[in-house]
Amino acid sequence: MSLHLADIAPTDIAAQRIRTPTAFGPGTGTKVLRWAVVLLAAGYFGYLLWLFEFGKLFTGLPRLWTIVRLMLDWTGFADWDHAELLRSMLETVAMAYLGSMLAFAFALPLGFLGARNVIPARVFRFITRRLFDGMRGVDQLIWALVFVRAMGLGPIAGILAICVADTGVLSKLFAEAIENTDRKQTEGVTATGASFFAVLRMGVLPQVLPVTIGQTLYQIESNSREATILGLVGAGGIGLRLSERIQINAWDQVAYAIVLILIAVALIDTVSRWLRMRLIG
């Protein structure tokens, strides 16, 4: 940690210099004391050039132009396994789906258990806190990664990463939701002698089940290009598919195939949108 403030501290310090002139003072010794600044500027970036060798940008440019140019090629089209592709496709958007409506079920009873207007225990309230950041804290890929490693190759394992990864963001909001309901909605439920659950369930439930839907409506649209990256290591789907086809260089099928991705995420957000507009207003 040291190091790292001890890293951004002089450039903090010399962006403020250079954005408050006056802060160099009068004379000669400013300019002076600016050219440094913008040659060691110049200098270090410049080290980084030639540290990330991008010199590879330029000598890879013929490769890349080979590649589009077999990208645009699809002479071979009629050919093609398109029941194959399809079918990944659609497995990635239930795949993307399931995950998520299964991280929603998981996550609105646990977003009630880290609210602090419903568990008043604060290191149960810690604990549980904690729990959404492990499971959050982690990306889907490593999840998927583990998961594959588990279960196998298969739509199963990214099932199982979506839903775990979403289920820490999805708790988390959902508890931040329920501790911003309006009280006198509780309290009037209260006051006519219901239970707890009755109260959870007339008086706070109504208040954010709007932000919980769209929550996790917004969850299934990120989710739908999530699954893709999660297939490519294993996880099953059009993602899979992909990474078959980039292995023996069929380049014409690979954009093909970011074709039916690009056309099922446009589709899957204007669901999304009408649903919202349906459920939501």
The other form holds:
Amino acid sequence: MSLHLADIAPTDIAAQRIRTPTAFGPGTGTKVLRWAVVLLAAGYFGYLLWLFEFGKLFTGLPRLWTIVRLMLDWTGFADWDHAELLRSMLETVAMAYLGSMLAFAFALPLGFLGARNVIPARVFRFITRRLFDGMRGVDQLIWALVFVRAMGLGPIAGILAICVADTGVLSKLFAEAIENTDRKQTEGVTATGASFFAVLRMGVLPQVLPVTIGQTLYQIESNSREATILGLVGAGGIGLRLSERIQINAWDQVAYAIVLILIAVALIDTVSRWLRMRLIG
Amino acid sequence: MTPLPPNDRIFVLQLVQLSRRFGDTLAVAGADLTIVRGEMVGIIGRSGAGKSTLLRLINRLIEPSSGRIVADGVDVTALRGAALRAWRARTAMIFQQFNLVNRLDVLTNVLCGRLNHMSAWRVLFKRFTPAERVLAIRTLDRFGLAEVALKRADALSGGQQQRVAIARALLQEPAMLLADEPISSLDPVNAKAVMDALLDINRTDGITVLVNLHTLDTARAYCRRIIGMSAGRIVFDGPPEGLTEDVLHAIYGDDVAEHP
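Could the form predicted together with its partner chain be given as well, to go with the form predicted alone?
Below is the entire complex, every chain and molecule, led by the chain shown above.
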């Protein structure tokens, strides 16, 4: 039987509508609901624009323009405190390096303790894993605020913040790497009569070490970026200088500090990528 | 702690009704076996017959479900801790997949054979003694591998890796070598080299060799005593001449033709 569009009579349509109503698009109820959702979303959007006084955008724009103009004016370049800015930049990188390396030192043993094939006891592993989650779950910035309160302004607070947050991240990554090691290789070492410790040292560690070093290098890289923000809350480094200069409207120097940060981050990215390729490849 | 007999006195190894169950299957079912120092024994059977489990039970990589392993009257199945590890060192294992640590160099892999005798401190910093290093190099040289000593283990061919594994086993100064399908992953030339090495160790060093083999011809060519396993049971124990059609059928079932 061949079907043609011309053969379809209004009665056919009515009959089909009764048999398969959903084939003719959404029903009236669905359509109303859809419109209601769209209108509600649009209404909420508009209400929020009014609530947060978005009219300010237009009064603020000229000021933003002024800031950009000030940022681009580097005529005072010779008078800026280059030594202090450069030293702070190095301090930020040093914070990232020291914090990440300390985290590596803590995370390596913790990673073993959190790995199923090292500690089969479920309860113990549950506790260590939740500990990692706790350190990781709280943002570096929050840790920095806490440590600035405890240790005072300066890089120590920043280093501790990086160290604690990264210990959580790295421990979890290391534990997973350890769980993914090849059982055949460790079995080969176990069969020689090696102690459990010797199996971990000679059978497991060689398998995970390149991964752990790669991940730590990546953390140094990403922490050099994030340590800037830690400085803004008083935890040392270039971020601290940045916030001081923002407060006194020294926008030219703010721009200069941002350029310094970009250069430093690009340099560290390159070096770390090269090192990781060498170590893991 | 049960004292182990000195290495040079492990003369008779006995398996008494040794069994191992994995879930519903009996991998090894009531194995009774006596092996005397200096023998070279080939264990044959289909995959899943329990050959691999049997060797791992002897090295105590796997715990038996029931039965005993006795060495010169000492119950090996009761050994724990340091005594158990000392037993493992005496019954060195060779694996089908070599089981070397890929990222360690060949020399360090061979030196792993000494781990049983090392303090945690020495292990941590890989402080092998000069004498241990000399022994490792000489053992590698014995198998023509001295020049690859500083290469990473996974850079070597399968045949070379298996000989490195044999060198590691020899560094354990074992009384017995347990080889689990040592040539199944190798081409014929390398397979011969590895089997010749095992035979040489058996003849020259007087080390007992238990070797699981997939192919009948290899077992016939190298072993004066053959053990046939089927479905976890030992169904044959005797010289190769005893492998009649009926016996082979009992070992391999209808797959005899697939195991030349």
